[in-house]
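The form predicted alone is given below as one chain in structure tokens.
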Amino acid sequence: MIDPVLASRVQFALTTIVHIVFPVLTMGLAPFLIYFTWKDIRTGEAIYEQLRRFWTRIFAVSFAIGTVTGIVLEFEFGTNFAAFSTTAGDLFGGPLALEGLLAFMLEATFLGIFVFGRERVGNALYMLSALAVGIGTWLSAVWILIANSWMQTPRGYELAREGGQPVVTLVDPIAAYANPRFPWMFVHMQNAAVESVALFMAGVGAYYVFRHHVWGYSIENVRFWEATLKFGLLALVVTAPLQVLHGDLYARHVFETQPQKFAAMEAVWETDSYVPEYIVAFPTDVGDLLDPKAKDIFGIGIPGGASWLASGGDPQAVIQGLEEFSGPQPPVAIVFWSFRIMVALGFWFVLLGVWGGFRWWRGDLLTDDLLHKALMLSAPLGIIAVELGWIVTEVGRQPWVIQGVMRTRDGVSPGLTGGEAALTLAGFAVVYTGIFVVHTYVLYRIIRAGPPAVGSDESSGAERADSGGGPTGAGEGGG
């Protein structure tokens, strides 16, 4: 029979990974339809009404999605993690129903308007609700941030026990609230959704304007899409170093208030110093790739790098190993590979976006056929990166569910079975399967459709996307 805290572990893991696709996408479009709304107003020019519209259909859809998948989240505190929902939610009930009142009310007041209002509200109550549809989306992030933060390090809190059972009381709502892992894991995370959506837009607009300019197809709204392949790759150039120097400083963070977590992100067992840092790693045998240990890693590394990175400056700092710190340990080898590919990733983006750049200032941008493959190649790598981020913020935890408070173990539902457990599994991977191949097959009608055409009512656009046409065509833009 399968542990029921194992299947509750998995499901909750299966559910997170496809329900925080759809959030990124939201978060990550909102700075950009917020200035695409902003243009369309000031200029009237057609370009901003076809990015605003077209990019509109793609947050609508996520949304919409977001939000179904993201009330089945809340619900699995209850039915597979009851004990933690009994313990910690005198605090962490809070930020959840602050997000759904604030926030999401917000968010779901205006989007109607921002979707459907173009042409029923004036200018300026348009332009309001692009700000509130977009601050709306993040402040989302920002109360389920808080919530999660507050697991990492604890504040603000005192834990007695009622019944026999641990409760966390509230005693200080600016501590627990404002914790010091917040601030890291927002700017992280907000940044790591545009640029996610960065390396998407750039991606798309890369594909049709390669068929246009190098394999010579005639695509009749090819303006469009380099528009969208340059402020894409604009947005790369901005966050992608940005992502790289902020992570930096987080890892630092993590070493002072998660040591525990940094050792397995290092796979460093013995404590050690001028320990490196690897970039790229190899598995010098199998062992080694389901159970790696730094000083036994084959791999393209800075000497003293982790050293570094942990002290912020010092490459012969001493890191705690793994082996002092007793009880269960993280599963340190799915921690220590999606580090290792999450960096990987953020410095391919650095070098896609000063490559693009680079590009663009020499005037070669839509002609340069290896860029414009390496960007399609890279549309999804942006959220394959934030989704290795949470494997390695939330396994690299473990046990812990709130940081030296309460094991994962003892957060599960007291009378969950095996059965039930592994039972409400398969129907959610089945469910939550099909939710994202239905999300990408209609992302995929609607890239494929093209931008709307000027002048048209959004009525008619979304049965274009419907139908699979659009004014680039089947044969010419439509793939």
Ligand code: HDD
Contents of the next structure:
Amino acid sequence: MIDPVLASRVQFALTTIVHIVFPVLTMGLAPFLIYFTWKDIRTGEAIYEQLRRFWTRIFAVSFAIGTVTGIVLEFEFGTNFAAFSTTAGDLFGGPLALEGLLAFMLEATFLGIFVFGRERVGNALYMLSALAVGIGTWLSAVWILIANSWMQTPRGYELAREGGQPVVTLVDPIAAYANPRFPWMFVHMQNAAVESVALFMAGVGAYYVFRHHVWGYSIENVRFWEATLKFGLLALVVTAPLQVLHGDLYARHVFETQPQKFAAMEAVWETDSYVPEYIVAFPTDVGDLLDPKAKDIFGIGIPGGASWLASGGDPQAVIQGLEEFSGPQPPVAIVFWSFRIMVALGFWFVLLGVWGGFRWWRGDLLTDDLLHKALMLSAPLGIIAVELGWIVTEVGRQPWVIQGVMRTRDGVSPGLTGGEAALTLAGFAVVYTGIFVVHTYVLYRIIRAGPPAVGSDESSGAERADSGGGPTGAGEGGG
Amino acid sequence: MSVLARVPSVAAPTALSVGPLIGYAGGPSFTLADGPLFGLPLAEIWFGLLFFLLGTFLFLDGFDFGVGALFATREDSAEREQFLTAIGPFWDGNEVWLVVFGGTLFATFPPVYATLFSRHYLLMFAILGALILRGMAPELYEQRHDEAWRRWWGRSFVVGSLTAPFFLGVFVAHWLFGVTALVSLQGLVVGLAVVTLTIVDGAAFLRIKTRGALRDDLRTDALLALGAYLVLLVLTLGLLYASPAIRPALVSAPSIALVLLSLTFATVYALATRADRYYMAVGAAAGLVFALVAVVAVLLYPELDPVTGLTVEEAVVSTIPLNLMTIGMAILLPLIFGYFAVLYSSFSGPAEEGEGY
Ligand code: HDD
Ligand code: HEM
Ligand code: HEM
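For the form predicted in complex with the ligand instead of the form predicted alone, what are the coordinates?
Once more the chain from above appears, this time first in line as the rest of the complex follows.
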């Protein structure tokens, strides 16, 4: 028989892991779009209109898919985690409702104007809608991260038991919602989104620049792709070091508030001081690869590194080992490796930024083919780092769904059968694979079609020209 | 709970003893924990508001569902294009009312959110699946121009637009009748009623957004859908009357008034549609939607879930979050109506060429 707890967890994991891709794209694109719109309106230069329209198309497709996958998540708290929703409803429902009222409403209404309304509204309202959409995407993150950070560092509540079921009552909203984890999460997440989009833009730009300047193909709109590369690189140079610096401090905060999670991130079993930070670690016996307790580890590590990370500078600091915590442990191997790879990627992005920045300064940004290749390969890696970071956060929190208050397995809907959960899980596996493939394919087509020819009508890309007839009795469209 | 002790102070429930320390609402001596804001009957207000949100969703997204259903009746690619252009700027905003309905139910009556959604597990995922089909289709339809691609996304749009309101209707019926089975006669009838209602709604909307012959054609569609809706409404009333638990509430004054109101709106809709009074027809469609949702609310009250017997008073969240939600809603709801006013007035009148995706 399939375990409804396991099926629900896997389903939630799958659906969030797919969802987050789209918010990362939209949140990361938001500041770029605001800038491009501003410059387009102020200067009227063709390049900014192209940048605005091209990236707006990508934004719009990602937004539509972010919406359909997001609604699924909001419903899943009720369908799959009914006991959790009942326990935490007093505290947890509010941010979700406010996210809808305050953020999604702003975003979704003004997006209509931003995407379709260039010809219908004046410059001021158009600029305002760009701002509203951008602010809306970022506010969505505020509320959902308030909800999640409370699950990591819960405060401001009272706990009572009603017939065996723990029930949380909100007593201090400020303590609960302005909880210590939230600012860390928000800054780290938003910077990650911008960094991921920067990498994506730089990678896409590098592809065309490479084909033109290195391989010598004639490429339409070279100037557009060069601009894309430069904007992406510029944003990378700013965000990559910030992410690493911030991540280091963040790790210390996790150590202070969720020591068990930190021990899992570092795979520290026994309480120790002078704990090394492994950069690569390998069990000496291949059979131990997935055994979290593998002790015979061959690793290249920075001596005292983990202690240093935990304490903010003291390589001798003591880290509590996992064995000190009674009860079940998080799956250490997943957390350990996800953390490792995220950190490695973080450093790689810094390197990439420095390398690209140096080339730019030297004036051979457009011709360094090795750099182009590195950028192309790194285009999707930002999003991968985000996924890994979330896996660290969420899997590392196990066995708790609310740290120290409620176990995940107690949060699952009591009446849910394994059959039902498995059925929907299978459905999601199919549908979400489809969604992912379609989104990737559509992005590929948008990118291949290139930016719209400016000065023509709303059509973007060469293909738009062949669209069969418009609405009857049409008015003064286009311009 | 033994591990709790190990969690350092910052993560532990330090605020346990802090108690209500906030006093930023109301007069100087009032704190959010003292009781409902201004002594208002907040549980009842939120019960009403919840159905208002559901009605707003059904009315606004009804445009999009109705357009999706009518899309199936059009072969001509230019006409189909026009249908998509008509809802392009709006559907996303309209759908958020469902998110807000779900979020608000969670925030104000969490046990009801939890039990309803988990009890109707497969049904909820059917709704989600339908919304996925509907939500992806318009955006993707426009990405390519070849036949096969458009045929498939066109189908996805139609199927999603028909099944989403159908399953929503089934959900509301099962909620109201307390059905726990997967399928039921009540679900079928109410599901179909909601589908026809969205077509009534969508046809009225489309007549604002189109011109010429297409606009005239839609008159017939609108009246046919209205006829079908009225038949299904009568069937629904019959089923309600046949249910011993619901009958007393049905023959009470408020329910009868709402049914009469529905018939009035239906008449107005028919007359306005024939006379080409486009905006009045949309108004009458709104009346039909809100009257239906209000009937559901009247029949449920004071319970929120007939199966568990949870009442509004029992299910409502505690005072502090309820007060916070009330303040939030009071500020945000007018703002949101402002956004919708800006959006709908920016795209008023028939859709223009070149505005599409
Ligand atoms: C571009 C993506 C990206 C990059 C390069 C990094 N991170 Fe990160 N990290 C994320 C994206 C991310 C995230 C957005 O996925 C997470 C998940 C939850 C969160 O707040 O941010 C995260 C979580 C996360 C956590 C877990 C927090 C928790 O449990 O709540 C820690 C300790 C770090 N990060 C630390 C780092 C360090 C030390 C990095 C580099 C040296 C680093 N991150 C690079
Ligand atoms: C979008 C980024 C997110 C990703 C990729 C993500 C990932 C995951 C993963 C992998 C799990 C499974 C953990 C396990 O069971 O081992 C999980 C569980 C869960 N997450 Fe998240 N999460 C995200 C954001 C959030 C947010 C913002 C919330 C709350 C508002 C949240 C609430 C939950 C809940 C309730 C569970 C189920 C219980 C559990 O397994 O702990 N998640 N998530
Ligand atoms: C696991 C918990 C989560 C839930 C329940 C959730 C819920 C939702 C819902 C219901 C929507 C659709 C809104 C609409 O109709 O317009 C949505 C979209 C969105 N979500 Fe999530 N979400 C979750 C995780 C996250 C995280 C972690 C982030 C980022 C920090 C995020 C950011 C966004 C953004 C920016 C949108 C707007 C659509 C888009 O830009 O793709 N969400 N989410």
